[in-house]
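In the form predicted alone, a lone chain appears below as structure tokens.
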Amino acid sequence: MSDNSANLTQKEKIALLPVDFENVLGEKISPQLSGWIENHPFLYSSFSRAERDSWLLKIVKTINDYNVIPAGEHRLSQWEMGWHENLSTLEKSKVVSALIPRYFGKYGAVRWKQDLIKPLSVDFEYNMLAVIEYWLFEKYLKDVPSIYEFGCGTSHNLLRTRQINKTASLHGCDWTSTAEKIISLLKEAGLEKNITGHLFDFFNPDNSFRLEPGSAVYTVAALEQAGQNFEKFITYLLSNKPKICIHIEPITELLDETNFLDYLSIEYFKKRNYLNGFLHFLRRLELGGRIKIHQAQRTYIGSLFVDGYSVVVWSPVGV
């Protein structure tokens, strides 16, 4: 996203502080990643109120579009072709900024605190996605050996996780081979050595295929393509008993119907056909003294149409 932010005043602008995060976060954040977060400007600023009307009726029309596809395992040639769009711009310019995948910043608006913002700055909604992230993993992953990306797309997200923690093996698992061959390129290209690639099905999980003792799980926006389907990866994952589990997904049973912008994204959920009784699944587990559920809230940061990215961390019992 270019910088809009040229014909506003002063006033207009609005700038996201470290201590803003940390007030939906829950608790305080690193020095390092507040440092991240003022070199990286978070500048937006508020809709009018006819451009906030303009922006729910979009929603609005697109929950009632008999036109949007849902999510499922007929979508797998789509991953396709997006993730080698990422793929041949990596092939032409060998720079980490080619693996962003093309969704972010498509719309002039994101979800802050159940409410709609204009983003100014460069790379807002990709940026507040990162803050997540880094906050997690710092918190999660910094001293395990190996670290999984299921659903990792470009790697992009793995990336990331190379900044926390300097010498785990990483390892991509997507269903698309593009995914592997990006991973492949990666490599030859000097960006990142100790990473491998695997084909991975949340659909059809692969039981041959291990985990390393003492590993560590993630999903970034990726096992929402599994709607209801998700209990067999679940069930993969308890019999390889990783060291913690961490998921960045759309939950709906941490959002508030009774809120007019979580109510929409709760439809738009159902409408994708997104995750569906996700974290009900965990908490029975957690229950039957199978799991541990570390973390489970809302971060209140989203995309135009959902506020995607809560969080769920959970490992087995007995690790």
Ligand SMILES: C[S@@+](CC[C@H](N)C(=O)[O-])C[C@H]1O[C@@H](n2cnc3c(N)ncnc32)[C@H](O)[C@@H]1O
Second form
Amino acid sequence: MSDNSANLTQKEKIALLPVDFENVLGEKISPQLSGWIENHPFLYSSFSRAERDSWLLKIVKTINDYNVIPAGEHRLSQWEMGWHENLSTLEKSKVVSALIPRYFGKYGAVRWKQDLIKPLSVDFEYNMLAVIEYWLFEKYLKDVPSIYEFGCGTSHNLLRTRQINKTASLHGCDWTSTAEKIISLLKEAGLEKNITGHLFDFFNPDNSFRLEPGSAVYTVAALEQAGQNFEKFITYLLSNKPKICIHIEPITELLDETNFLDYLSIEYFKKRNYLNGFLHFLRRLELGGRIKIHQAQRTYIGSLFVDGYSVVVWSPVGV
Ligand SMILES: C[S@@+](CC[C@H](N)C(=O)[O-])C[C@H]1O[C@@H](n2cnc3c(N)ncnc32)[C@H](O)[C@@H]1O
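Having seen the form predicted alone, I'd like the form predicted in complex with this ligand now, please.
Starting with the chain above, the whole complex follows.
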């Protein structure tokens, strides 16, 4: 087993097991997903009080740092640059691990059940998000004919959907042209054949770009970048009537602002101008009979700065 825990005693290492994920997700998970978790060790240890304090200090200092840049329309070139690094690695290696965004595992701490823990296993943070994805993709994407990820970045999530649905046409939509280039290269290199890239901007949705009938749509840590400007995108989705829409995003409404770590997460959302008012907006649409919300829950899983992987699943009414 490869991990960073050589100097710790067995007692100091703790492992997340399938049942731990069932507890935070509030549901039984499939035998396939349980098997996947067992094959991808989630070893971690607790922080001492001093270590925890130093991480908390880092979060607070970041929230108060004037140099931290909020999300918004001006960020396009930064995303192009970030994904270009993954594109270059993919060009050289032609292996899908080149697609993993570099922000995973950047810090030696992640959030689990409203606490900070110290990951020991390799790819711990990336794999925690993978568990949430597998859980939702198995539930909602198995039988759909086409799958669209909006704000797809390097398309590594879309390749995960392929493990769940062997035949769907896959569509990666992003405002960066580099995301499209990555998809072209994935096809050229024979890593995925049935995938198409599309330029798409949440701030200015192209209404001539139509979704295939019966399709599924999802976003992962992408609509967060739209701040309060998500309405045009939701209007776009409503006019296309997808079968199901899944979001794994930071959702303030689902956190507990009386809990200190949740409170810091909410403050960080504000600092970065992340998604704001999204669930309230969807709930108003549901009250008006326009949509049905199937699921809205936090996952108690997150990165150092945010509990950012809450889940909202909905469908337009009358599809
Ligand atoms: C944190 S990354 C997540 C990427 C991918 N969903 C993932 O999970 O790896 C945010 C993504 O949102 C995209 N994005 C940001 N603003 C956008 C906008 N206005 N329209 C479309 N995509 C946008 C970025 O280019 C980037 O790919």
